[in-house]
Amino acid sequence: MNKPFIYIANWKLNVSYAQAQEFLTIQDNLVHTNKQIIVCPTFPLLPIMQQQLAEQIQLGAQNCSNFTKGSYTGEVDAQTLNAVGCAYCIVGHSERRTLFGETDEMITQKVALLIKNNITPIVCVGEQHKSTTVQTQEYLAQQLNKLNLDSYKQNSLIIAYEPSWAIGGGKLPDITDITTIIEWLQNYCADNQLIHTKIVYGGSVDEGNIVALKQIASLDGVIIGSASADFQKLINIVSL
């Protein structure tokens, strides 16, 4: 059997209470055999979506705290994130960088902390703007070796590959130069023995292109951001 394609709704700060308990009533329609599913909402409705996710969907959230404990006011720990039944985590995404000024050692930092506390890191990693292939695999050279990533070899990872041009804004790279990097990432995991990761693509995955980006065979899956607040196109997404 082929391995299990990854799915990840991010969905960002787009989803409300009333909205997460409707995706609660359609989620067996994205239940397939072979597909894998995690859903990543905002820290409020972890607890809610927790008790009442299909077996089937794995629960995410969508970043942590580089912190433990201590005056931090507004930061969620891993330790907490497990206990609502978080199994993964995605950290270094492209907006909490620009926006909120997240650094190459806070994302080590809560890295660390997620897999101390049995929670997969989903590591985001991309260029800020259109670049050569030789730019973009030196740029992400610069800041997965930043990220003391080989001293994870026994554990689970997901790298995501996020050029943060194309996130939101409908601008998909060409598959070619997509399928490159993740080539180059693949071949990177393997000089590092990172023999646990999992490498997907996030950046205006949508219906028109999911298709096309499935036929990548060294993908393992993609992270779907404004259009899995859309739940008829998550379905079509992962239907297709």
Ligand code: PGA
Contents of the next structure:
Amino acid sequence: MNKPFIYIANWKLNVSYAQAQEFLTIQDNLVHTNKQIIVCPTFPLLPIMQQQLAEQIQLGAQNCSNFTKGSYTGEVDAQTLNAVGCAYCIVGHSERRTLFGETDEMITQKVALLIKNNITPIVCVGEQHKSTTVQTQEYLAQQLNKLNLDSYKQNSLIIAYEPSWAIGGGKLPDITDITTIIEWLQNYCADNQLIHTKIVYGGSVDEGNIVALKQIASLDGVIIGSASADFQKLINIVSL
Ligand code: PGA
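And the form predicted in complex with the ligand, for comparison with the form predicted alone?
Full complex below, order starting with the chain above.
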């Protein structure tokens, strides 16, 4: 059997408590053989999701603190995320980098704390502006080289290629360009012996482009942002 294709639903701040409860009533429609589903709600929704999520669907957080404990008002630590059932956590999302000032140093610390707490980091990288694939590769190499990932050769990681300019706007890059970048990322991981690392794509994934994306042989999965808050769309994307 082929390895399961991964679908990460990044709900951002788009799914309310009431909608999350509605999700729990339709979640069985997302369960398919050979497909891995990871749902990433806001922090307060994590415990209720942990209690009621189908066994085949996994839970992820959208962020975590780069601190473990102390006077850091509003922060949530990786140990607590593990305790409420998170198996995954998104880090370094472009919205966190640009809107909340998250730096490569903070992302490096977050990755270390997640690994320490048995949570698989979903590390987001991607260029700010539409560029040539060669420019993108140079940019990604710079981003990745700062994150100390080669300390985690024995650990599971997910690297998410998310071009900032493609997020939220229905602007999918050319499939050939995505293919080139995903293959480059797979080679980067092989060169750095990151043998347990999976590569996913995120940015304007929807019902209209998922079939083309799944044809990229080297792609392990996708992150679905806006479309994942519309549960019928999410069901359609996962079933295609
Ligand atoms: P989008 O977001 O699907 O709305 O483009 C993807 C993401 O930001 O993870």
